[in-house]
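Given next, in structure tokens, is a single chain: the form predicted alone.
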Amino acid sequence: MQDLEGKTAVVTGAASGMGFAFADCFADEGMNVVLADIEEKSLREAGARIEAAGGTVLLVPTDVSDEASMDHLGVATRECFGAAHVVCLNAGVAGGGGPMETLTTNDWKWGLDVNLWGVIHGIRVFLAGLKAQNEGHLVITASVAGLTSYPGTGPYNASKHAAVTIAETLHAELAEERSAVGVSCLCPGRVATRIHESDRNRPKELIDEDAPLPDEEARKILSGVFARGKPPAEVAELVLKAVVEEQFWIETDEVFREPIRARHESIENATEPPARGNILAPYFS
């Protein structure tokens, strides 16, 4: 999809991090941008930044896990700009972490509601319109966690593996239909975002009464680790390139090339899955 000027991009999780960078990048290309996020104050600030640079913005407070909220996002987009052309289903949370036996139903529900159902709702709301106009592009944010299976991040891994296969399946369906609508699957590694602080938006009803308090020392360490990640603006440039060139896979670095290859080799050879240790370990080997 090469002609972007005057068309409309919808981005979930757009108040900060990669989502804001995507919206800012598309606005620079002359697109109208619809920013959707659950954090209303940050959403207003993000919109003001893009408008100050000359962008045309619609702000839609959105809980991607909620069907009605995503329906509203679709209606608000159509009422303001008409058709959507680029849809980035990007909102995500870290989800519950720790050994499987320590995870609660709420841990699983939180991660799957946002990371998986946010994608499902977005496809349901926007895909039919893209197909009807036979023009557009969907970008699904998965993760290297959707191509590997490191211990200690079960809900996140599960949600991102699901996002990958949804993107692949959608690509296959559109190809069989000879549709001009494109799909990209973004599998970022370490990016300088605040995803490690995503529990700030965890719904109260999904917080267990006996949940342990956050480990502030571990949080500080993670903040330092993620601060050294790839700048979101550089990821946005990769996404823009994928949309324009109709590229399916988007990787932010090559650090996980070997772990991904090793996993595929274990599948082909019917050997034990190789992933061990922390998912961020490949950055320090």
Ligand SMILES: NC(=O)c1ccc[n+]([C@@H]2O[C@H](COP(=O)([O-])OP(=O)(O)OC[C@H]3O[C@@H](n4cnc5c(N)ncnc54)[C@H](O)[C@@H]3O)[C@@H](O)[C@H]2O)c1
Second form
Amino acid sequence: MQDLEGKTAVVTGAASGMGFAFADCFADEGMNVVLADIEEKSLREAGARIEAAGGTVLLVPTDVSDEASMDHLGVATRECFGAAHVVCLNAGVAGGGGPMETLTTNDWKWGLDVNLWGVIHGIRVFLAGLKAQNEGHLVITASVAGLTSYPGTGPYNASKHAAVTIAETLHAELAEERSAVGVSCLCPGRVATRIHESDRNRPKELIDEDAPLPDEEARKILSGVFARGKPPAEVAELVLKAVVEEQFWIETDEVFREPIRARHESIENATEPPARGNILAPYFS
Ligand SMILES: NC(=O)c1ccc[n+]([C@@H]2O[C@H](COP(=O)([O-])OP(=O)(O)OC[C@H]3O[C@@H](n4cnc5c(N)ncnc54)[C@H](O)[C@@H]3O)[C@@H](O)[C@H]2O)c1
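Could the form predicted together with the ligand be given as well, to go with the form predicted alone?
Full assembly next; the chain just shown is listed first.
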């Protein structure tokens, strides 16, 4: 999709990290931007920053895991700007972590509700409109966790593998229909955002009473590790390029090429799956 000026971009998870950077970048291209996020205060601050730089913004407090909330995002977008053109289904959380036998139903539910159902609801709400106008582009934020299977992050891996196959399936359907609507699958490696602090948005009803308290030391270490990630604005430039050039895969980090290749090789040769350590291991080997 090349002609972005005056069109509308919707971004979920837009109050922070990559979502904010995408909205900021599309606003710089002259697009109206709809910022959706569950964190209302950060959402207002994000909107104010983009408006201060001259952007046209609509803020829609949204819980992407909630069907009615996502329906409202679609209605609010249409009422304000008439139509959506670029839709970034980006909101996500780290989800419950730990070895499988320690994970609770609530751990799985939280990760899948946001990372998987957020994408499903987003496609249901926006795809028909994009196809009817035969113009637009969907960007689904998956992860390298959707292309590998490192231990300790089961719900996150499951949700991101699902996001990858949803994006690929949609791409196949649109190609068969010769639709002008495009789709991209963003698989970031490590990006300097607040993803390691996603607990801040975990719904109270999905917190287990006997859950261990957050390990502050571990959090500090993770904070330092993510701070050394790619700046979100650089990922936004890759996303913009993918929308304009209709590119499906968007990858950010070279270090994951080998783990992804090794996984594919094990599938082709029916050998042992390769991933060991954790998803940050490729940065330290
Ligand atoms: N940061 C990384 O290294 C990395 C790597 C791969 C993939 N990702 C993915 O990138 C996406 C963006 O995350 P980020 O890294 O910018 O983290 P972030 O925490 O900075 O931003 C995520 C945003 O999603 C919002 N959010 C959380 N739950 C929500 C809900 N139920 N409804 C609406 N909004 C909700 C948060 O409030 C936040 O603003 C996520 O899908 C994440 O899984 C991140």
